[in-house]
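The form predicted alone is given below as one chain in structure tokens.
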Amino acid sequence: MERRDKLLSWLHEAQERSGRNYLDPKDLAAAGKRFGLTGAELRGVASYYSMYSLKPRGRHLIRVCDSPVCRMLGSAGVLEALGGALGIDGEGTDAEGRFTLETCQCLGHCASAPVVAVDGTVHADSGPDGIRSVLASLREADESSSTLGGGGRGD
């Protein structure tokens, strides 16, 4: 049995391998055997930490900070602009399964609010126009990847 202090790293790797930014039930079962934990214990860990998901998400994960500072400086407008650009009402995943939009609490860059994290990269002072250009870059990179036969993550 592997040491439990390795569990979070293992879950990160499993979620990355899934291609849909979530913890597949098969991976949770494997983790249970590997770390000597029950399914309930693993679901407890996965649901406690906001970086894990038990439901499939898009290839790109966009998290908009909804803490008081970001909210006061316009994160609601950023969320609305992103939702409009992605065809998502509030939080969720776009029809193509490419982008998932979520809110989160504090990304640790309050001095640069509002803040958005895209695939783990923080974008400070993220007004609606700036974040739309980030989306355009991701779409362009995805198109280039599929044109070159890469297919993107999870394909």
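The term rigid core refers to the most C-alpha atoms you can superpose between the two forms while keeping them within 1.5 Å. Positions refer to the first chain, counted from 1. Note that the coordinates shown come from a computational prediction; the quantities given were computed from them, not determined experimentally. Compared with the form predicted together with the partner chain:
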Second form
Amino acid sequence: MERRDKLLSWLHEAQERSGRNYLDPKDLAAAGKRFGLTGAELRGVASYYSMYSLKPRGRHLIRVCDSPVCRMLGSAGVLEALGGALGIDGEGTDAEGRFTLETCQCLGHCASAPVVAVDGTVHADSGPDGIRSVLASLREADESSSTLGGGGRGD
Amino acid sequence: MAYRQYMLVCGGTGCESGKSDEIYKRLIAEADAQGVKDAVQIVKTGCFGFCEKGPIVKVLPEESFYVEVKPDDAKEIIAEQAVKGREVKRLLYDKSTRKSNNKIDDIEFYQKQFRIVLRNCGVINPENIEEYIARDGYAALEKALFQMKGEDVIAELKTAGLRGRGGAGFPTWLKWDLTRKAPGDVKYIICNADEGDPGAYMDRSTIEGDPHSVLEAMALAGYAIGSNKGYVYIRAEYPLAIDRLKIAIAQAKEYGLLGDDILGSGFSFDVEIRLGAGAFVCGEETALMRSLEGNRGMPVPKPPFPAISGLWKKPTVINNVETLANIPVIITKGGAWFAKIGTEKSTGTKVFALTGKVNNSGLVEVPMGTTLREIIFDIGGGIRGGKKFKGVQTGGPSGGIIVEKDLDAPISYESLAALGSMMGSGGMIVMDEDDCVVDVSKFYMEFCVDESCGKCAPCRIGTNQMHDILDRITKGKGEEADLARLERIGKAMTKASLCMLGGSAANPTLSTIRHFREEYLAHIRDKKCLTGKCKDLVTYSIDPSKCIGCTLCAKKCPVPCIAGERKQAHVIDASRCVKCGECYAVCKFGAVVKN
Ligand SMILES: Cc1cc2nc3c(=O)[nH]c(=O)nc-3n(C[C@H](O)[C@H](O)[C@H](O)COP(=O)(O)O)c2cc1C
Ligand code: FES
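With the form predicted alone in hand, show me what the form predicted together with the partner chain looks like.
What follows is the entire complex, opening with the chain shown before.
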């Protein structure tokens, strides 16, 4: 049995493998065996941390920083613009399961606020102009990855 | 092989998202194509700190400092500078003042800075251990292992007067000494790289730009206290930093600088990485250790302190990234050298992440004792767009706002606390006259509501209550008694919370009430937000005597709810207006009125 200090990293990997950015019940069961934990214990851990999801999300995960610096420099407009372009009202997943839009806390790139991360890749200065390049890279990422949420770089 | 020239391309995440990787590749391709690849070495380095103007390329020995470089500029940089030896003037940071040179030292952003922690950031390739070694890297470890005893290392830190940079300012030597003396054979070293404080990214840049400085310090800590195992707990939001750490650990092992029997000294030390998963409270040391063990990361009451009972209940030293990055320099140059920098009780330097409404946002490392005014106005170049300074938030969601009259205070742990804020981890968020303090206090409280782990009632309930009150004030539904309520709840949380998340969550609100009571009262009594940020309290209208009918506002309006013929005064339909303020911002004639 593996020591549970590796659990968080393992869950990150499982979530990435899932293709839908979530913790599949099968993966949780596997984690249970591997680390000797009950389902309740695992869900307890997984639900505590904001980066894990127990429900399927889109193949691509868009996180809009909503912490104070980004907020001061216009993150609300970014969320609205992205939602409008992707057909998502507020936070959530589009009907085809391609994109999930969610807010998150500081991504640590505050000098380039407002900031958006697409599949973990940070896009700085995502104001009205920057947002166009984010959207372009999203479409590109979606086309180039019909199977897994690999995601393209921001260029 | 000796190169004639070196081109350093910033490889920090900020610049990478500005395509610095492509710039790097294009420079290499161009050097090859233009036949100078043996004359110029192109290197990717860590963050230069001047993120506002990134991507940045620096050329040595000329010290040309190019800003806002684009991949398409690569050809010209190689053709001009590498082939013909001429600078590309249009890319230089300051085109006007340059005579012969544009050295880093000539740029005001760097003039008042003093780099210990960031000594290698932007100078070396963080993915190559030899470059770290070439700049005295691992010399401190070697010195300690062969010329010093564990106690000597601790004594040097005591002389240096180094205090924790993670927020609390606890003397580092004391923490190490307690852990060293704690009974037990198995002890641990933890590097706290959780950095969840919104507005702070010093630790990310340090690890991205100079990962070995942190690893070397962890090994020194291990040697000093008698531990063979260290963990870096780093937030999963920092993929580049995680990659660089992994590379650095592998290279250090390969060079015998980590692992078994380091440099044949008989001392062994190993470092592993553990990831967070998006919980701010996991930066708090007791919560971090629970999280590292694979649990829900909730804080536990202290004592016992980690020095006695920490990770897996073993004596543990936990230090912040920046604290650690100072330590190799202290050991090589001596504690006395370090103690001369800064103020008497706050020695050394502090790295700040300067952000918000300031011209040059970026990473700034200054000696303690530098004033806030120097940081914001000299280094930061003042307020964007010539607006008026309103306040600067230090200490993030745990700190407070510092106003104009206090800007000349020299920065130290004590002075910032005396001003009702705190040093915190180093976020410095500048606000201008357009920012509403009630609104900003509400954001911070929202952050605390979101991040409260819910274990203790004062924090769980108090943050929600304060948030609800702030929310209604921003909506024009507050009453005067609310200010006293906020203060009362805030005091209770400060006294009774289990950890400092709740213990300091009220600070931003309480400090803004202290400095800007009138602004709160305007929201409450007059139902007015003078900055226009609280949308429920503003209305926009058009002054027909000033409007010339240029139609710009109507074109910009996203609803659209502005009507009017060309060359005729326009009208806003207030019932449909979403109060985005676009019309106000675009009108060149001051015809749009906000009140
Ligand atoms: C809510 C909360 C969040 C914290 N977050 C961090 C953090 O992200 N990084 C950090 O180094 N210290 C953080 N701290 C401080 C740590 O508890 C601890 O004091 C620090 O890691 C000690 O290292 P130092 O002595 O080198 O500063 C936090 C404290 C609290 C109460
Ligand atoms: S506040 Fe958005 S990245 Fe820091």
